[in-house]
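Just the one chain here, laid out as structure tokens, in the form predicted alone.
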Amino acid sequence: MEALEAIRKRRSVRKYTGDPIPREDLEKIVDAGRLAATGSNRQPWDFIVVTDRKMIDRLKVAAQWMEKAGAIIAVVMDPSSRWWVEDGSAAVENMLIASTALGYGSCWLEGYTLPLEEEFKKLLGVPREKRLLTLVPIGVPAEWPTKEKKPLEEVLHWEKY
């Protein structure tokens, strides 16, 4: 699948079959995150890929629908980097697009991780000085959402608002 096609097709998938994802596909997805744009090339990230069902069961307290994900990627950031949130967001978007291109569904957990950050950091062995930006569940989609995006002409402005 070409990049623009994957961008057009990407949706937040929250229903998975529970099928496993091959390690090589997970490595491709994380590699896409690693290659994201980053302020001053700091690359302030680490990624933890969780495929163990028991650990997924513990992480699903953030969102019950994650229980059948084939994997969950924890995005760990170094907050000493000035742009750690922006850099982490770019990495997550790359992983979402890569997941779509490989035929998997994914979803950015957004604000559900923050209230449980300390608990999840302990579970995952994340160093105290690092931040857990988000969890990204990935899986074989049980269904593909078809929600429409706003049309380009509704959001595009030339020269001024």
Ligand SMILES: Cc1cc2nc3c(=O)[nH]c(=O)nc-3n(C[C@H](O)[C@H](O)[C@H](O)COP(=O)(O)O)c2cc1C
Contents of the next structure:
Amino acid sequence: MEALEAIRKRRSVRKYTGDPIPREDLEKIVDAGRLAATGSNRQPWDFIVVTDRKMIDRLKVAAQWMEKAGAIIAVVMDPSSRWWVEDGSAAVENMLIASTALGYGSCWLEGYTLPLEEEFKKLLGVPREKRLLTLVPIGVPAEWPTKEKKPLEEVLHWEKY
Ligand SMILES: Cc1cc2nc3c(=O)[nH]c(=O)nc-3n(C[C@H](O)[C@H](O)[C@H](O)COP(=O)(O)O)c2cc1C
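Would you generate the structure of this protein in the form predicted together with the ligand, following the form predicted alone above?
All chains and molecules follow, beginning with the one already shown.
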């Protein structure tokens, strides 16, 4: 799928069939994440791909609808980088678009603002000094929601606000 088409098509998908996702597709998705822009090119991240059903069952306490995801990608950031939130967010958006391009549904699930961040870090073996920016469930879509977006002419300004 062409890049602009995938960007247009991307929506937060929260219903999955439960089918597994081939490892090479998950690698492609993480690869898209690691290629994102980062402040000073620090690339202050690690990505944990969880496919084990038992672990998915434990992570789904954050959001029951993740139950049938084929995988959950935990985005782990080094907060010593000044731009860790921006860097990680760029990686997440790349992964959402890559998932769409490959025909999967995905959604951004809050992580570092979650009360469960510390519990999830322990569960996933994340070092204490790192932060869990977000969890990104990926799945074969059981539905593709539509979500209204502000029209371009409402948000686009030429030359001045
Ligand atoms: C920073 C951020 C945090 C989000 N956290 C959640 C979340 O915790 N749970 C959830 O279901 N969706 C979450 N979302 C998805 C948004 O609800 C979704 O992007 C928004 O409603 C627009 O819909 P769309 O993604 O289909 O365009 C989050 C999105 C962002 C960017």
